[in-house]
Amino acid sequence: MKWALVGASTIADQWMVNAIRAAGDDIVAIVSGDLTRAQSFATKHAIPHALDNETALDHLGIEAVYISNTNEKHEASVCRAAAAKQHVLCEKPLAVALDAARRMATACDDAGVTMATNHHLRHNAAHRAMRAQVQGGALGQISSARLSHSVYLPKHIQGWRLTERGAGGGVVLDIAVHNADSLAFIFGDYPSQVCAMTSNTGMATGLEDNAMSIWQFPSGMTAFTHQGFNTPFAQTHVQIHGDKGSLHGEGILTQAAGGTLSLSTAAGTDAVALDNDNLYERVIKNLHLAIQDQAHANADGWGGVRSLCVAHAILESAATGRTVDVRYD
């Protein structure tokens, strides 16, 4: 399959070029609003075409696009690709505004092209093992989950994430969407209500760099989640608790494969074996399956919309001091 990259981003550079090529696909073009940046990226990765205009892709036989420009630009890029009958893999959050995200998913549906949201964390081996344990009944009746995704935002990608709400800045839009998707993948459902508080600890300018919230799911299960840009020594973790057992996952909310998972029951605590592999390569493999109308594990476009709905509810709850219903319609 022939790909174009829209956005000469860090994630494209460090992860997606290799993941696409590992699937046996070709990267034909890179597009950036800064032509010099596009040319530098193309030279580094031996990509034939460096462009500053997405319309030029229409004449290159492109079959799929990976979109990682800033979030407020996603809608135009996705809708152009859909109109050109090109399959779409788009970074998260899909957009800043919910209506924009809905238009993106609708455009791909109407055009008959496959759309995936790059929620890579669901492909972590521990996430997959947690899902299997929950579905297999190993924990019994699930009562609660605890998820801590507080990290230190690396210097080289701080920029707009700490200053520009209009581009999707702030820790909630950047990280909470991941957490909504992770728990939805594990439990098969999204929260119905959230109650949240956010704070600015001085790292961001005019935006939240720390957020904590309680989510309630339709089953009655509750989850505590923590997102942060400001904790350089924290360890990410996911815990799931039931009346027959608990799962404890550590170091499983990162871009790299790895981390540990243990299961505690009345019989004791045992490590769960994990078949760690590259999360982004799994995204591409599953996109191929989706294009072929086969069963796959990716978050589709509407999955990206739903995770964004959760993030918007968190921001609304923090702003109003109220528990907020998550509106998915």
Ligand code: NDP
Second form
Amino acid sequence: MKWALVGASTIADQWMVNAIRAAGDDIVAIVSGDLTRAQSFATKHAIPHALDNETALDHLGIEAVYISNTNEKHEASVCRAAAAKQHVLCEKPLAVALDAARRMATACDDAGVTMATNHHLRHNAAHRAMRAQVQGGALGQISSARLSHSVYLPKHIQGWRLTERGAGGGVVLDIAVHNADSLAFIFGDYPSQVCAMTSNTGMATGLEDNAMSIWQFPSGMTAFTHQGFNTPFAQTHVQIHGDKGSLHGEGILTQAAGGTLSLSTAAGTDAVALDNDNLYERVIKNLHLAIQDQAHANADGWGGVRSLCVAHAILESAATGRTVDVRYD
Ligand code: NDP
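Let's compare: the form predicted on its own is above, so bring in the form predicted in complex with the named molecule.
What follows is the whole complex; the chain from before opens it.
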């Protein structure tokens, strides 16, 4: 498949160029708002066309577009790609505003193109194993989950995330969407209510750099989630507790494959074997399946919308001090 990249971003540079090529596809063009940046990205990655205008993509035989510009720009890029009948892999959060995210998913549906949201964590081997254990009944009746996704934002991306809500900054829009998608993947459902507090610990300017929230699912299960930009020494983890067993995943909310998973039951605690492979490459391979109308494991456009609904409910709860119903309509 012939791809164009929209956004000369860090994630495109560090992960997605390799992932697309490893899945057997070609990258034909890179589009940036700055032609010099596009040219330098194209040179570094041996991409034939460097452009500063997405409309030029209409004449290059592009079949799929990876969109990783800042979040307020995603809508225009997705809608242009859909109109040009190009499949879409869009970064999370899909947009800053919910209405924009809904318009993006609708545009792809109406154009008959496949849309995926780059919620890569569901492709982590531990997440896949947790889903299989939970849905296979190994934990019995599940009462609770705890997810700690507090990291230290690396210096080289300490820009718009810490200063610009309009670009999708703040830890809730940036990280809570991943947490919503991960729990939805494992449990097959999204929370119906959330209650949250956020804080600014001095890393961000005018935005939250730390957030904790409690979610209630339609099943009655509760989940605790921690999102942070400000914890240099924290490890990520996911725990799931049922009346027959508990799962403990450590180091499994990261970009790189890896981490560990153990299952504790009345018989003791055993490590769960994990077949680790590159998460982003799996996203591309699953996009191929989706385009062929085959079963796939990606978050689609509407999955990206739903994870953004959860993030907005967290922000509303933190702002009002109330428990908030998550509205998905
Ligand atoms: P970056 O800040 O690296 O890039 C975002 C945009 O900023 C680029 O598209 C580019 O604009 C512009 N830019 C990049 N470098 C420079 C520079 N030196 N000077 C001026 N402008 C520059 O963002 P990230 O790669 O961190 O994130 C991009 C998207 O990917 C976001 O939606 C983010 O949420 C998402 N993301 C997803 C992850 C995942 O695992 N799914 C992980 C990390 C990020 P232009 O388009 O004009 O080239």
